[in-house]
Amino acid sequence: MKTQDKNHTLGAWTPESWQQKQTLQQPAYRHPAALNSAVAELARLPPIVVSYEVDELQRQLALAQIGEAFVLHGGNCAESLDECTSDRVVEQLKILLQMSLVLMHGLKKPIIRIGRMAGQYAKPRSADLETRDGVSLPSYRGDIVNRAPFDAVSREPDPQLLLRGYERAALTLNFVRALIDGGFADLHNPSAWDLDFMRHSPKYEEYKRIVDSISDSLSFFEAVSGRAVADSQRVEFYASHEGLHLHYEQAQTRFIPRRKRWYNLSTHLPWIGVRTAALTDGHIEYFRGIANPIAVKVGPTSDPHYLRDLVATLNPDGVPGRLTLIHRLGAAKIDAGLPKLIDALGPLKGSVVWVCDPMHGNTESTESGLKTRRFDNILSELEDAFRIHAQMGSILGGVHLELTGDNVTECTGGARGLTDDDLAQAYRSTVDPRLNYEQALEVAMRIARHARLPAS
């Protein structure tokens, strides 16, 4: 699959070549010299991840591509610099570990754990300006760009926030690594992952039965074999964020001589959102040249010609695990939309990792103006995704969720039956509504049960 556009040949690529393209969703900095200074300083700092980890993730994603592993990709819609605390990081890690345990038990295959964390600081916006009471200011674009309070000083894009974002990302991922290396993720002791408020959940007893079953199985095997189960004491955990702010991504892009390739070492798996995925734009230009496994969100407006050209541009050699397509369609549109996406690739449908994002196509607003997502719609889209992929001979390799380990009330429904009136109790997101710990665990249980159902 070779593209016909000479501008898409790797020979013309550099970490800065995206700047020659139209690039959407970039902040308008008042002082370019200050931006350049911050980018130069960021480029001198050590990388947050290393190429060995990136290559291993791609190897694992290649297994998900053929159905021999499953991707759990989840985390906050947008991280906050102020919430880079040990408690928040631990709670986020706990819910992802709990979900992966449930999925492993139900799917009977390895789970690839990828957190939307340690860099998820930039968010696309529908407009450059936000207006309140006749006053217009730059939109809040995430903590790596500007600040949320609605005043002129806070909303001014500040290049120094690139450095603060880098520092918080490094602190977050280093803490996660220390927890895992110290035995926090040991499958022999999953009770350490319990969140303080989890025992009040209607789903707790079902989760406890799964934990007990896995613990008993490990103990039995190790007793009769006289050896520890491989990978039971330490799990792999990877970081991911939307590669939206290209100056930030460029600054952490390094050439690795032993591999003779360029890597984005700010994260393991950078991804592109629907709003910035035009083939001729700067984000595709940047992403096509890095060696990381990458992902792109696709939706109802992604036509067949675009999809084929996208795969040809970002994975011209068909490298397994290189390219993930995250489809976000909505419960009402998936039956019509997903078959078209799969059909568009024809014989190449197995050359990508297909992941379902059942969140973004199901966002709506309440009468009071709060954004929310209905839990039943999220489950409906996810279950339909499994069904459609199976019917069309392709493989759903994972799920992409916005979730938190906090006890928030941002999505309605779930085991506690949250309603629109309940949202105000603990609505904390400044951007998009997230599944709380209980709803996230219920999604994992539904996926696990799906694997035990006969094919329809």
Contents of the next structure:
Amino acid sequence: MKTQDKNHTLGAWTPESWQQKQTLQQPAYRHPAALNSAVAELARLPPIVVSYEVDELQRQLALAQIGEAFVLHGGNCAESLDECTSDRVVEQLKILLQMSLVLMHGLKKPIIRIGRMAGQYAKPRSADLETRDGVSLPSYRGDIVNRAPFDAVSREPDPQLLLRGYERAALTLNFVRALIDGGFADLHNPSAWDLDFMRHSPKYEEYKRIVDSISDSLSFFEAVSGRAVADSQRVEFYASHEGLHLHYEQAQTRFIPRRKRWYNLSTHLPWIGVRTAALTDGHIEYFRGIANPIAVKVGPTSDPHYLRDLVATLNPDGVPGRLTLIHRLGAAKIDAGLPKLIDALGPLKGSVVWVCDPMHGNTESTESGLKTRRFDNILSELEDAFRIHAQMGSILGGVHLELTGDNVTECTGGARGLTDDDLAQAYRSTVDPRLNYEQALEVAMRIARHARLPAS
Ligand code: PEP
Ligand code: CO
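Just the form predicted alone so far, so send over the form predicted in complex with phosphoenolpyruvate.
First the chain shown before, then all remaining chains and molecules of the complex.
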């Protein structure tokens, strides 16, 4: 591959060079001067993460790429500024920690915990305008852009929201770090991760058995080795969001002299969504120049040439852990679609981290117009992903899920058999439907169980 030539034709990269390209899904701000001043302020403020952590995540992702670790990437479809509260952050952290325990126990591998948190505020939309009863207003694009209520003031893109999003992201990550450093995530103390309502869950007994078995193993290891495993078991947690709003991402892009590279320090792992991943567009341009590990969503319409060019553009030197491909094909399309994606990379299929997102290809609407996803479809796509990767000599390095530690009713199915009619009880998402606490834990258990079975 003549990567040199390719980069040359792409031109010189700067944190702003994306502005020379077509860039989709950006808000139409009424006053460019107000945007410029918000971006200038963001660029002046300290970063949310540091380059050492970003490098460490890339090292860990390199292990997932070769099957020696497994990625659990999950959280809200969109965070909201109002839900940046102690309870919500704790609940989200608890469910991710619990799932990671279950996965670690079943897969017998380190789990790389990555939250869709601390910056997951910008959303791609299928249309620029939303029309209700003959009134058209800008679509809601996430709390960092505008607000969800359908009135002209809420829907006007406001550059000051970039700063509000940055602040809430910093508050969120600060709290997560303090909880983790303060011992909340200590493996000796998993009962601290129980949620009030979980004891009534049909899955609680199974979860408890797994936790007890891990506690027994820890005690056994500490008894025979004569030392505590606390240090080696210190839980690490990373933040991730869709790097959709490029003015926000650009403002937090910093040159790190130690590495002589530019880093996006608004998050550890930014990703490109499926709607903005065209090779010649602004998002690919911005992402190719940053030193972070990055991810790109790929779907049923991503063709083999595109995939090869994508890998050559974003990871020309084949750096392990640099590029994650998150496939989101849908339960009905994965059988035909995934082998084509894996085949497209040929000998380079092991040069990326493959992650399965079984959510975004399985969204449907109920008769009453609610967006939902069926638990069985989510599970079926996941199981197919494990099977197809194994059959093709490729490695599934992780999962990407939309979930909440809350007791919502947004996806149907699961141990309680939620139906379309149950969804109205606690449907809170303003965007995509999430697995609730119980469904999320059940997914983790099913992955863990499945991984112990021989590939069929
Ligand atoms: C998302 O992850 O919320 C999203 C919009 O995904 P995709 O780009 O895969 O549709
Ligand atoms: Co989503």
